[in-house]
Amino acid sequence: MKFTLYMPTKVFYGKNCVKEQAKEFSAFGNKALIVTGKSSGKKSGALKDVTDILISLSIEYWVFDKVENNPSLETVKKGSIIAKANQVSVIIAIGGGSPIDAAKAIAALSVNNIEPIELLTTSIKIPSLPIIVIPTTAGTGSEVTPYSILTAKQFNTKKNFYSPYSFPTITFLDYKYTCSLPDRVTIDTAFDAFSHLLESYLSNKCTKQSAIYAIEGLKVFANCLLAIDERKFTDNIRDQLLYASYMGGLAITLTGTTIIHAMGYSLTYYKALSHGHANTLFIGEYLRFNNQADKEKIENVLKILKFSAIIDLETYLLKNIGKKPTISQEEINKFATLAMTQGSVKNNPRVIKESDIIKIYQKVLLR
């Protein structure tokens, strides 16, 4: 499989892309910062693909392996201030979602003089340094959207900074970089993406267009849900992921989330939880919340997956994803207040109130 699309990323799919793309790099100037985490981006061989190929080329390069997971505020200012020191011309992320998503934010904060705060709470004026984004994960879809989840601790959750500067320039999908993650991780995020085509097609902004993308990539990851109960990943099936993950980005650029976003936040920040695990949690109870709303939809969604209820659907992801977190009563007050906060409860299809999200909270993690 392999095709290119501007929209306005220009996306490079298939096997030994970068290395057969290698001309593309030397198109943002001589000096690069490479954003990246303390293992993915070497265990999967692509840190070493893109710096053979920047020195091939003698682009000057630096190195921020310092990206967390779910990436912080003070984090990426410390990759701001290398690239500013440095001058550099491109931001180049390797990685999953967090690094994508930090290199996002270090891109615009390398041209605009703001604080990292600001970019959750102020428009960007300055157009960001290019980025380059090689995923090494296939769940988050963020090689192909303007979006960045960074965690805030001043708002006590993670926060999306948006900014139509932060789509990337150009990103390289190679199923190959993801060869190396374990069957956890692989799992995790195949759910993630599959959390983004669901909240992409039940969304109140759901559009023709969009839901083209969203029912390609359904299709595409119901060929998955047997190797993934197997725990059998081969090549077909990585790259399939990584084609499924690739739609859920196209789609939620055009429909952003819903509530399974908002409400599985505080797991990931409070509980440590994945973020792909966390979705993944809520998703029978906000299928059955939204019933009324879109039945037509949700039906269709089962369909397509080979589910004859939402309990089996239900099943399945939750035999797969792990354990619950332990939460209070208190917790989960506290929980529902810092969803009803993000933006993405708008675009549920049904409207909800705080006290419905409680009530969501309480069947998934009390039961």
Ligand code: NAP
Second form
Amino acid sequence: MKFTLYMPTKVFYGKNCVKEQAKEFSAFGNKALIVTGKSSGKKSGALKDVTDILISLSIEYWVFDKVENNPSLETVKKGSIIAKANQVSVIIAIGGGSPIDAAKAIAALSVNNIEPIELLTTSIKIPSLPIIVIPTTAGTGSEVTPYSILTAKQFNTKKNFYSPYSFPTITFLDYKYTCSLPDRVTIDTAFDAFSHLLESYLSNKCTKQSAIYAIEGLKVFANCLLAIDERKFTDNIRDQLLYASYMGGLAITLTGTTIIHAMGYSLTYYKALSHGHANTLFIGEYLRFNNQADKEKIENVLKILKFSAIIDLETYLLKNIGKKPTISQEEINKFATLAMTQGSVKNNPRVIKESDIIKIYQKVLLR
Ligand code: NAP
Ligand code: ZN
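What's the form predicted together with the ligand like, now that we've got the form predicted alone?
Okay, now the whole complex, with that chain kicking things off.
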């Protein structure tokens, strides 16, 4: 056996953990930049909980609430200008994967004298500012990963920036901040978490330890299948979805994702599908493609989820996700070329060529 492990994030999990652990906010100096989306901080209640704590601790703060879905290099630059101008000592991310990923980039840019595009092309030298994370969606697992997925016009796609300095320093996981999510976002993000668990488990980088996280998350996700189908998001289900998402984050920190994510990015970039929606469309075909390489594991996943065949799982997922986009053969060719540029392609359990990716796009989107 041979592996390396670096997972430095301090995690507090449970209802009201932000208020109960308020003193944790005092460890990082007295100037904070809160990075959030337009509405999630307010709707979830997390922004008020955090600002109340900062005021009580006499920590000065600025709010950068301009993070769009699938954050761009331009946006993280704007955030870092505010952080630098005010010499903040900590970045606090409140929101879904988009604000969390933006915060990781801002924390790096605030202390490294580089342009945002260099995050994607070089390794950062100076350790990022500390990052405190409070997720308001249950899907990306970004609260424990070192990854920051940024939209880069220069590459016509989304690209992954990561560094050992980009792990959140502290993460607070409280399902109550996900209760204001609309059903559509709840389901898309839940399926993103499922995709992380599945891809990590089947990845050729899967280890004994990452499989423990993946299996644990899959078992918890299985408890939520009926509730998702019926749109009955009780507190208990929200708590389980958040926990499954967290397990997915731990799992992909050890293994990365595979071709589902690589193929999904173009549907987000060019067709404006949410991240979870884009990924979910490919899950059935991904399982069929990899079945000969990893039959035993795929059977185990189906058993955990209580589906008797791939087609039953696929039918369930497609029933609960939005429509397929319309697409041309030219677009498929372009998307396949772009997918092959993503590092995660190498993690796929079965070696995959561009022509295979084209076939998967065709089967999923043209039939
Ligand atoms: P998101 O893009 O962060 O948010 C989606 C939408 O949900 C936004 O409109 C947001 O509103 C709203 N929202 C969030 N929390 C809410 C709440 N509690 N109540 C009401 N509305 C709420 O979605 P996401 O799926 O969590 O993140 C997707 C991003 O994460 C993608 O860029 C993806 O590539 C990335 N990702 C990262 C990792 C990683 O390891 N770093 C892994 C997977 C995916 P506002 O914008 O108005 O605030
Ligand atoms: Zn994802």
